[in-house]
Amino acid sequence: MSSPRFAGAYHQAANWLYQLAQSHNGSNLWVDINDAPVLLIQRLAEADHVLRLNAANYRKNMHWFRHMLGPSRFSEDGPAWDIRRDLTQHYLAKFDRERTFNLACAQAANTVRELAGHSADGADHLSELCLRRLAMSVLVENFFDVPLNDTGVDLEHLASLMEFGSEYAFTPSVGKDILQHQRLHLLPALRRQIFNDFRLFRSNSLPPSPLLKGLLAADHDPSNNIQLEHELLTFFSAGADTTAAAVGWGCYLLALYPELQQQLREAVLPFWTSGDLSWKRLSQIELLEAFVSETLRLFPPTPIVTRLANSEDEIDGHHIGPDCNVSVSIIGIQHDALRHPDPWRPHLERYRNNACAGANVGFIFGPRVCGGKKFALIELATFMAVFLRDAELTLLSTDQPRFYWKSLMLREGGQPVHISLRH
């Protein structure tokens, strides 16, 4: 039997992964991706082997993405990754939770009103730009002490660059350029524009945030090959866009399951009327935590992780040679019917004790776990709590989602959700 083959447009990759999660549920299998053999992992045990237990044998396969965005914590491996982790992880782990919560509350309330205005004007889907601005605003003000609107950063430029990265990210390294890009001549000018957008961060006019001071100091040290703009791209794109995508999918689930929306609203309303509006108290609402986790399980913003083997190994009876392509399907793992009976629907009661719950696997795991996981989970829970308080979400189309991968997993055509303000 021939291996399943992917040779379509890069943005259709997530649709293919969902098809494999259905047709080969809970199975690891060899696939053909753009003429390269790849062992696709769809089970948690083997993913744990690649990403955690034997992670030293599996280096990141981010050559193409690095070519688009430049070297950063997102793309590097080995000592280059260690340097960048040490530079930023303290801030990603030790941030002020209550400040983040307060920023997220204020920005989410503004976004709900903006989206409701769009719906009232006849919009048939949620604005991805609004959701990106929501997530980016909280991230930038939290870590750089400046409102997003004051930075001069154009979110559309960043989205375009991430799309370029997506075109390369699903291409295994096989020693030859197997992609034909008709738009690559646009890339240099786009990168220059984004670097120009970041010029404020090199000026002396921003507040002296500790993170920015550290990034600038590293940028001025010629020994470590760190460039400020490349690190900012990680924060502004990889950090915020994944959160924005997850918010969109959360809104879709609330609209798709009105009874779940009502159940969650009843769970969060006592918090808003309690007089104790703090992250510490919001984090104790288990149903909200479960909903965020199930959103990340059903629709992981990052659907696949690509690796290259350094030396020989064996995975589930499959021989792995040096430089063999191994990819972990987050979609496949999180829809494994042995771990999630009826895996295509949300099941809030099963999230906590399930090893492949969305909050556990959606941010990857092992030594290269997403550094912003804790920050993102606080944002997501707070955003959803505000949406549940302020908005009624109604589904405008019952069509099954088609996925559009743009370095994160979006819905083709946008989320068909109508937002109206509650009174």
Contents of the next structure:
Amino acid sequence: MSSPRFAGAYHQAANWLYQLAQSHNGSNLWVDINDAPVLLIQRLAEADHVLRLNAANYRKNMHWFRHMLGPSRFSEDGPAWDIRRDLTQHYLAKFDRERTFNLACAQAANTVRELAGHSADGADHLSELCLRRLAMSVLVENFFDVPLNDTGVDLEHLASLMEFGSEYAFTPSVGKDILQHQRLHLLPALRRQIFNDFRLFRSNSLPPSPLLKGLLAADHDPSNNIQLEHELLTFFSAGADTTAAAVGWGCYLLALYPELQQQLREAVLPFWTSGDLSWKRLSQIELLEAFVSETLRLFPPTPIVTRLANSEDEIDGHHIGPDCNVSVSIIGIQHDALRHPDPWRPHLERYRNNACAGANVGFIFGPRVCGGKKFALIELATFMAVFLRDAELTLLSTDQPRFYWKSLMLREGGQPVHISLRH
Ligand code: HEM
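Okay, that's the form predicted on its own, but what's the structure of the form predicted in complex with protoporphyrin IX containing FE?
The complete assembly is shown below, putting the previous chain first.
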């Protein structure tokens, strides 16, 4: 039997991954992507082998990302990755949770009002730009101590670059054809524009946040190949659009399951009137944590991670040769019916201590675990708690979602959700 083949436009890739999660549920299988054979992992045990236990044998396959965004912590391996990780991870892990919570509360309240205004004006889907601005505002102010509006960062320029990148994101190996791609000549100008948007980060006019100081020092050090703009670009695109996509999917789930929305609202409203508005207290609402986890399980913003084998290996009886493509379908793992009976619906009751839960797999695991996992989980729980407090979310279309890959997984046409203010 021939291997399932992906030959469509790249932005359709997540639709194909969902189909495979249904047709080959819980199986690892050879697939053909762009004429290259790829072992697609859809089971947790083998994902654990590739991403954690034998991670040293599987380097990242991110030519496309390096090509679009420049070498950065996201794309590099070995010593080039070690140095970048050491440069940023301390700040990504050791931030002030309460401050993040307060920033997320304030920004989410503004976003709900803005989205409700759009709905009142007849919008038939949530504005992706609004959600991206929400996530980016909190990220920038949290780590660089400056409001997004004062930085010159242009979200539309960043989105164009990500869209550009998505055309190559699913390519298992970069061939000559990419270099002949007709739109490629537009890339240098776009990158120049974005670097120009970032110029304040190089000037002395921004407050000297410890993260920025560290990045600038590394940029000035001739002994390495670190460029401030590359790291910023990666940080902003890895850290804001993913979270924004997850908020969109969370809103969709609330609108799709009104009883769940009501149950969650009843769980969070006592918090808002308690007089103790802190992350410490919000983080204790298990139902909210479970909802965030199930949102990430059902609709992982990063639906696949791609790797290349360094040397021979065997996975689930499949021989892996050097330079073999191995990809982990996060969608496949998170919909494995053996671990998740009735995998296509939210099940908030079974997220705890489940290695396969969205909050555990959606950010992957092992040495290349998402650097911003803790930060993203705080943001997401806080955003959803504010949305539940301030808004009613209603579904505008019962159509099954079609997925749109844009270096992260969005819904084609946007999330069909109406937002009305509760007071
Ligand atoms: C819901 C939101 C998010 C999701 C689902 C997500 C998911 C992921 C995934 C799956 C990876 C691994 C990619 C791979 O190895 O191929 C990753 C890496 C990364 N993420 Fe996230 N992410 C999210 C939010 C964030 C945020 C908010 C930040 C920054 C504050 C961030 C920073 C990073 C970094 C720096 C890496 C590279 C880690 C490394 O290889 O050293 N992410 N993310």
